[in-house]
Amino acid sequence: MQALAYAKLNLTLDILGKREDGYHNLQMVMQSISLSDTLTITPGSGRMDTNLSYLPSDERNLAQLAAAAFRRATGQDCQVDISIDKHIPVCAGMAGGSSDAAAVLRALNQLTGAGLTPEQLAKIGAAVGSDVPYCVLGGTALAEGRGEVLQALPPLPACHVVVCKPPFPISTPQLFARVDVKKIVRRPDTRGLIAALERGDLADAARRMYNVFEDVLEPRRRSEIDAIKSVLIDCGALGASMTGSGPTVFGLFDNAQAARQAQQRLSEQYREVFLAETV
């Protein structure tokens, strides 16, 4: 069986406070886009491979963890071989690994005839990673808690998406360590964005996007993120933001030609630039 694992964007990302368990309470509006990995899943011995040699193929890979979690939850001895053709950038804030795990859960549910609902699969996925429940369900959703408390939202109106990943890593733990919730000045207008979704107003939703992690980036990283956003806006993006803990930046376009122009301009400087659509 082949399964697609769609990339995720954060239209908003807000940090509300720190929890007693050491995690943070988040509030995020999430969106699936057509940029995806392709997984091939066949009955086998538990082997795994990817087209990227540096990715782990053992229990460090979320796809393998998802298969094990499915077996534990269902009691089924469904050993499978998993082959992943990666297209979603790695360590990019786009939930590539979580989406692969979600695709494995959906595929195993179908292959075994387990008949679990998407909500039941999402619950299994929560034990694998915070973003996995959202990736199981996909679409447009409000995510709260650590990201596992989900509420479906009216879909973001269909649009073109330009995605650009600059060539530097960002440490998620370090970003969280630099966040002082009491000192956050600029926050996304999450309620306003949800209201725009309810009206089907793409432009208004795009204007209200923001990610609070942008304010705690190192100055030179923040400068590059801002420069990518400026190119997107200059080319006609209705809004632009960083997704997740970065460093990937995206812009939403209602015009295909403008989106292609932005992709071409950014491709002159960056290797990982993608044109996608909302899912």
Ligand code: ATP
Given for the second form:
Amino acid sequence: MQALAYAKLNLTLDILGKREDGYHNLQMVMQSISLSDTLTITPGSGRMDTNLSYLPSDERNLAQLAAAAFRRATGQDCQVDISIDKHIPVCAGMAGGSSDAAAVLRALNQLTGAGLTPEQLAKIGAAVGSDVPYCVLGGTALAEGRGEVLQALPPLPACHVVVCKPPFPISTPQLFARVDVKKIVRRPDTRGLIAALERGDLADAARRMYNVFEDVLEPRRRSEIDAIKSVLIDCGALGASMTGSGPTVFGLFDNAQAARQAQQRLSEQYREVFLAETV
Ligand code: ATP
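Please move on to the form predicted in complex with the named molecule, as the form predicted alone is already shown.
Below: every chain and molecule of the assembly, starting with the one above.
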């Protein structure tokens, strides 16, 4: 069986508070896009491989963890071999690993005829990672709590997306450590964005996107993220933002030619620039 694992973008990322368990309460509008990994899943003995030699191919891979979680939750003894062709950039804030895990859960549900609902699969996925439940459901959704409390939203109107991953890593724990919830001055307009989705107003939704992590980036990283956003807006993006804990930046376009122009301009400076659509 072949399965596609779509990348996710954060149209918004807000941090509402710190919890007693040390995690943060998040509020995020998530969106799937057509940039995807391809998984080939066949009955086998539990082997796995990917086209990226630096990724783990054992039980540390989220796809393997998901298969084990599915077996535990359903009692099915379904051993499979998993081969992943990665296209979603790694450590990019696009939930690539979580999406692979979600694709394995959906595929095993189909292969075994277990007949679990997406909500049941999402629950199994929560044990693998907090973005996995969203990746099981996909589309446009509000994610709260650590990201596992989900509510489907009216879909973002179809549009073109330009995604640019600059070549520096950002440490997620360091970003969380730098956020002082009481001192967040700029937040996304999550309510306004959801109202725009309800009206099917792409431009208004795009204008309200924001990611609070952008404010706590190191100054030189912040300038680079801002520069990429400026190129996207100059080329006609309706809005641009960083996704997840970065460093990937994306812009939404209602015009295919403008999106291609943005892709070309960013490709002069960056290697990982992609043109995609909403899913
Ligand atoms: P998120 O947006 O959920 O924070 P991310 O895009 O920042 O995720 P991923 O690319 O999903 O990060 O995962 C990064 C880490 O997970 C890497 O350390 C990688 O080794 C590990 N990993 C495990 N399985 C996978 C997989 N199938 N694909 C990518 N990374 C994986």
